[in-house]
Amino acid sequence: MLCLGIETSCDETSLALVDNNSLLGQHTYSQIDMHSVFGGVVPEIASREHLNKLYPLYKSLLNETRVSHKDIQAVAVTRGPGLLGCLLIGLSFAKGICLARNIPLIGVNHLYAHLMAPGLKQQIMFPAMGLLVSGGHTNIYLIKSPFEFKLLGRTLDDAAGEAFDKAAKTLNIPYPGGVFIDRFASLSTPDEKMFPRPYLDNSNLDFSFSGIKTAMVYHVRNNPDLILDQDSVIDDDFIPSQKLAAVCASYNWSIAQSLSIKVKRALKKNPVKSLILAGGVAANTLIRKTLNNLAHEHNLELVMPELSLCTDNAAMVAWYGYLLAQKGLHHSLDLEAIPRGKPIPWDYSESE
């Protein structure tokens, strides 16, 4: 089956297609240049951006795969969670196109997409762990199967992406400033006792990473020589002082460490065959160490999507939804958008 993947859920514009269990190509336009002078999405820019680019990438998209509209079996595309606005211009696209076509529309849960996507490249064994760490979210989910999902811990407030973004605007960092953080910290090595491990003085699954935003921006107050100067051009190729980078790798090391250490709660909890771990943040290589090391302790295998594929993309929506169609799942034109903050259900309709 082939099946076209829209992805609109925040800042990045992306189309893929999946034939089968291959990924024939993708194309993605990230708007991050735009939103960095902002130091965060606009969510305005960025519906009228999605708006601009979606039907250029399509065609672009078919032309270097050689593939006719008329092949495309099945579309799926991010119904929530994200920004309503972005949401509703990748839903109105794939609608028009399913209509046009009269081929399924299948409604994706961008969060289940994250957790699906190693399977891209390698085979998941369940039930799984997931962890999913991104700049919106921090969940833990027990996953028994592609359509089994259970939530069993997430963060109360802010979500460790957010507290890597918070950091980087208060040190002067440019936008997405957790990719520099995380370089940062390999220059250096880690004061373990800098910063708290956030949230961990309880039996839950839960996190909270408010705390450790705040510790960041007490510690820069009290040493504001930290501060990048403005006129500095953060590159791949700047080097901070040995003083940044200390504080960098002192800060990645803690918000590492509690995603372990409620990790490790949960898997003693529930018996699995694989460790997941998915999202934005989980390109940080760290997290990504830290999380083999966990896997190594107890026999399992750490199944991470490649990082082209950790941040938001249309090859992971495609993929879920062509497993998603696989099994006769999908959505009438009448499906909503769902933003961030409200439960996505489950329902799907199934083919007879």
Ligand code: KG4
Contents of the next structure:
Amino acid sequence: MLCLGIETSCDETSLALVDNNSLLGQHTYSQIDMHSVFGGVVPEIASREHLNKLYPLYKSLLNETRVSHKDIQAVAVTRGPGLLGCLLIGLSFAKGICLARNIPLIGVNHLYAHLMAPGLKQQIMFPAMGLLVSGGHTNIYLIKSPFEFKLLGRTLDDAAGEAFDKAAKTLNIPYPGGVFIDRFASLSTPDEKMFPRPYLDNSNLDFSFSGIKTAMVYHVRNNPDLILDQDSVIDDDFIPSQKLAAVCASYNWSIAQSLSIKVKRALKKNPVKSLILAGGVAANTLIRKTLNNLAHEHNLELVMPELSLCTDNAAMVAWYGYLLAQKGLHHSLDLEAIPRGKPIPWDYSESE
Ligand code: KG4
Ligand code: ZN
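Since the structure above is the form predicted on its own, I would like to see how the form predicted together with this ligand looks, so please show that one next.
Complete assembly follows, chain above in first position.
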């Protein structure tokens, strides 16, 4: 089955084609440069950009993969969570194709698509424990199958990615700062006493990252020399001071600890066959290493998407849509977008 995937939930416009188990191609336009001048995603600009870019990306994807729009058999689209205006652009585009071609529409939960993304390249053993760490979410799931997700824990305030990005903003590191903190951290060793390991003195599986973010604000207030100069060009070649690298290493370490200790507790209560790490923050070097060690301790394989499939992309949407379609699950053209903060219903229709 040839399934088109569409992702427009935030600041990446992405389209991909999955044919059965293989990714035929993916075209993505990242709006990061446009939003970084504002220090975060501006929803109105993001939805306008999706509108401008979707059709040209669709045409170039079909050209490159030599697929005719008549060959597409199903359309999977992110229906939430995300920015409402952005989701609506993707949904309208998907519905247009389904209406014109009379093919099934499959609304995809963006978070489940992140977690199932590694399945494109390798077989995932179920039941699995899933840690989803992105700019908007930090969730632990017990996943019985690609169609049964049980939420075990979640962040009570900021997501891990938000904690990275906001700390970066305090230091004048450009948006999205997680990737810079990761790189700067690798140039030093953590001081384990510099920041608290967030929200561990409890018996639940939830997270809280607003405290460590505030700790960074106070640390920078007491050490204003850490703040990068407004005119510095922060790119891949930028070398931070040793002091800044040490702060990034310590901050990164505390977040990685909080994530791995909660996952360890979840594994203790729920025996599984694999551990999945997914979402944009899954690209973080130390978090990958820490979770890999944890998986080894439990004799589990750590399943992670390759780096290009960690951040938002349509390949994961097309792939998860394909799995749903294979099971005969789809939506009608009444499908609604669900913004961030609202639960996403499992409201698929089943074909005979
Ligand atoms: O999943 P994603 O692309 O978008 C959301 O759905 O949120 O995740 C984006 C988040 C941003 O907060 C970004 O700073 C973070 O992922 N991120 C990283 C790294 N690469 C991306 N955080 C830490 N280390 C990284 N290497
Ligand atoms: Zn995402």
